[in-house]
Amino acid sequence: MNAYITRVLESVKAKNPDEPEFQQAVEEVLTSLEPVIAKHPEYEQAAILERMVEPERLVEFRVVWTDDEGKTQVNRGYRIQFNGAIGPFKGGLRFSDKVNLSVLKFLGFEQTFKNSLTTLPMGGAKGGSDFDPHGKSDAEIMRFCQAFMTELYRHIGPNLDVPAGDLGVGGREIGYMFGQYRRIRGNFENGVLTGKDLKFGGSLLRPEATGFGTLYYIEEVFRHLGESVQGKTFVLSGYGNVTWGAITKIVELGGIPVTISGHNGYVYDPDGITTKEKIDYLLEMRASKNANVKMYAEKFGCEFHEGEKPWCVKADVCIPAATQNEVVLADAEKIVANGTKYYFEAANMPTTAEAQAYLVANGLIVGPAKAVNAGGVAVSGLEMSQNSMRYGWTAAEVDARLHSIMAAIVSSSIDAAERYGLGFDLIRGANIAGFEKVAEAMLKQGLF
């Protein structure tokens, strides 16, 4: 390995050694990066790389707020601003009770290649807290929202940083978080969060963005193989906004949806989750109070695996759609050994590196997270235009634009894996190219 790169990663494991979400993902983006470095000595005499791996700040406070027995609680917030080279910080917020620096700071890295990818001009960043929504009453959410904002407020801004939604943060929480931030500042300043409910400033598309991105991304792929959706089995893990949107895609464009899964275990329904009335069903599912996979199989008599995990089940395309590090070596091996020919991640990181580096040993086409689920923060970076227009696109035009910024991500992937001689490779391609427009960026912005 490169002398500069291997001196850079054994620096973020000394500063970094309870983090190892984070350390994962700069060791995949910097090793991609080694014919880069080689041809531009000017990244490290200008420590591009140093630089990048620290966040340009990180702001952590106390979220105090009552519950409805009154009692006090306490949480921990987060923001974390990690590269503003190309435009305002831009990544969502995450409430759930396993959020913590790692978590926060791999996704916020993460987060500026996905942005740079795009096109648009976001920097990365990525926020939130160790606060559990489940189980919580609309109005605990809206105090903790409230709360939350209430120190948030200082950070941010339309031309500073925008935040979004991500786990555990919907609608209803962007709503309570952009009225007490309207409270706060007195003015309506509709841009300094995406996500928002459509009367007042969001966009259309936006819940089935990432899912529909995913499908663009893989309809690109196959079509520089000479492939097609049609008639494909997939392989979904999930069963929120992203495997909704991505199901509805994958049915229109010809495909076969037969999995989801959730925190007790998967369902696989043979005959596909193709019909309007199963595809409603998700939503109506997941509205409940006490959603779980469970009731889909109940309703449509097919099979629920208590447990068990999707990756067992014979499908074309793999998509896993649930969290971090939810495929892991012995997945890996199950889905190689169903002769599965491609892989996509629609989650942030959910295969860990040994079981990525087992799938692309194994010959499978594997399209990295940062590339195949950027089509939310590119409906969110939609979003901010309209906004700042004052304008609000059809869903058609937005479902143009977000089709036409996931082929170039793909475009720009294959480009540059072919300009470094690595020939067709997603993963590497993706993380050149999102670096390269950061990197040029930083140096032309001087020491900053």
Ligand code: 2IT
Contents of the next structure:
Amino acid sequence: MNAYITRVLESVKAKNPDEPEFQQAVEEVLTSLEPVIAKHPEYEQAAILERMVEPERLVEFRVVWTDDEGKTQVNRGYRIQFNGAIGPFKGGLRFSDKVNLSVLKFLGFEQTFKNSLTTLPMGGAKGGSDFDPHGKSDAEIMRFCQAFMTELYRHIGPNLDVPAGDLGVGGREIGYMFGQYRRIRGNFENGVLTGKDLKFGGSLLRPEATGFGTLYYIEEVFRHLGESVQGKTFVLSGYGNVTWGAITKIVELGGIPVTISGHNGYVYDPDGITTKEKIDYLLEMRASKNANVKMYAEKFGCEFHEGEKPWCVKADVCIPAATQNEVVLADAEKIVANGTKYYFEAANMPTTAEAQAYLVANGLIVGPAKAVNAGGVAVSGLEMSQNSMRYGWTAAEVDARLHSIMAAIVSSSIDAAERYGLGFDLIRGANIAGFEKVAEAMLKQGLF
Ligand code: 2IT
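Having seen the form predicted alone, the form predicted in complex with the named molecule:
What follows is the whole complex; the chain from before opens it.
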């Protein structure tokens, strides 16, 4: 390993000792950059890596709100503005009891490279709260979102930092947060948030974007390999937005999705989740009060495997689309034993480092999250463009742009890996391609 990279990695571990997710994300990117650092001594000279692993700004704040019983509740809120060299900070807000500094720093670090890959001018950020939205009433969600924005508003803006949704934050939460931002600012600045409702500046296709983008990425990789989605079986995890969008597009392209999963187990539908009735039911199920994938198994008479993950099901393609570290070494071993050839990460960091290494070592084609799932933030970037123009594109126009952005991500990843003699390597290629633009921008802007 290159001495400069080793030194930066050691310092990240020493300075962020209790942050395993952040350390893992940094390690994956930095080790990919070995040939780049060897060729560009100016990056070490300008301490580019040391600067990239340190957020430009990190705010942590108190969020105080009242629950339906009239009791005062206190949560912790965060916004991490990781890197603003190529555009306003951009990235989602996650509301979950699993949110902590390590998770948000890993997500903000990843977002910087992901956003760079989209070809659009967006810096990297992430934020959120340890607020757990499960079981909260609509009024509680509204009061929490208002309290959260009452602090966050001073740190964001259409040219400064543009949050969006992530786990636990959808169109409803974005609406409440936008309402509060508008009330405080007294201005209609809807470019401050993306993922908005269509009636106040949202983009067509934003809900579908991550799932559709995943399939456009896969199609483009398959085109390079002389393969196609047609007739292939897909094992997916999750049952949210991303899984739904991916399933919709898989079916449109002639593939057969056979699983979905939730926190309590997975559903195997050997006939395929292929009819309009089944796909629409995913939305209905998610919107129901006690959402649970078992409902799908009961409605359509198929197997529900309590407490298990879907990775033991044989398929041509695996798409983890739920959350981080959902595929550990034992799962990777099952995927390899099943003869699966393709693995595309639609969730952020769904694979542990050792599981990913095992998949790669066994010859699977692995598409990394920051490239595969970049369609979500790409359409957020297109939402920002439309808000600036005060004009909205048609669904077909947004779709065409998303399609060409995903194709560009695949080709820049393949090209970057080839330029550095790494062969066909979508993981290291994406890290290098994402890094190059940000590093060059930082060099040209002087010390910052
Ligand atoms: O992980 C992600 O890329 C997102 N949650 C979307 C971020 C965004 O700004 O749309």
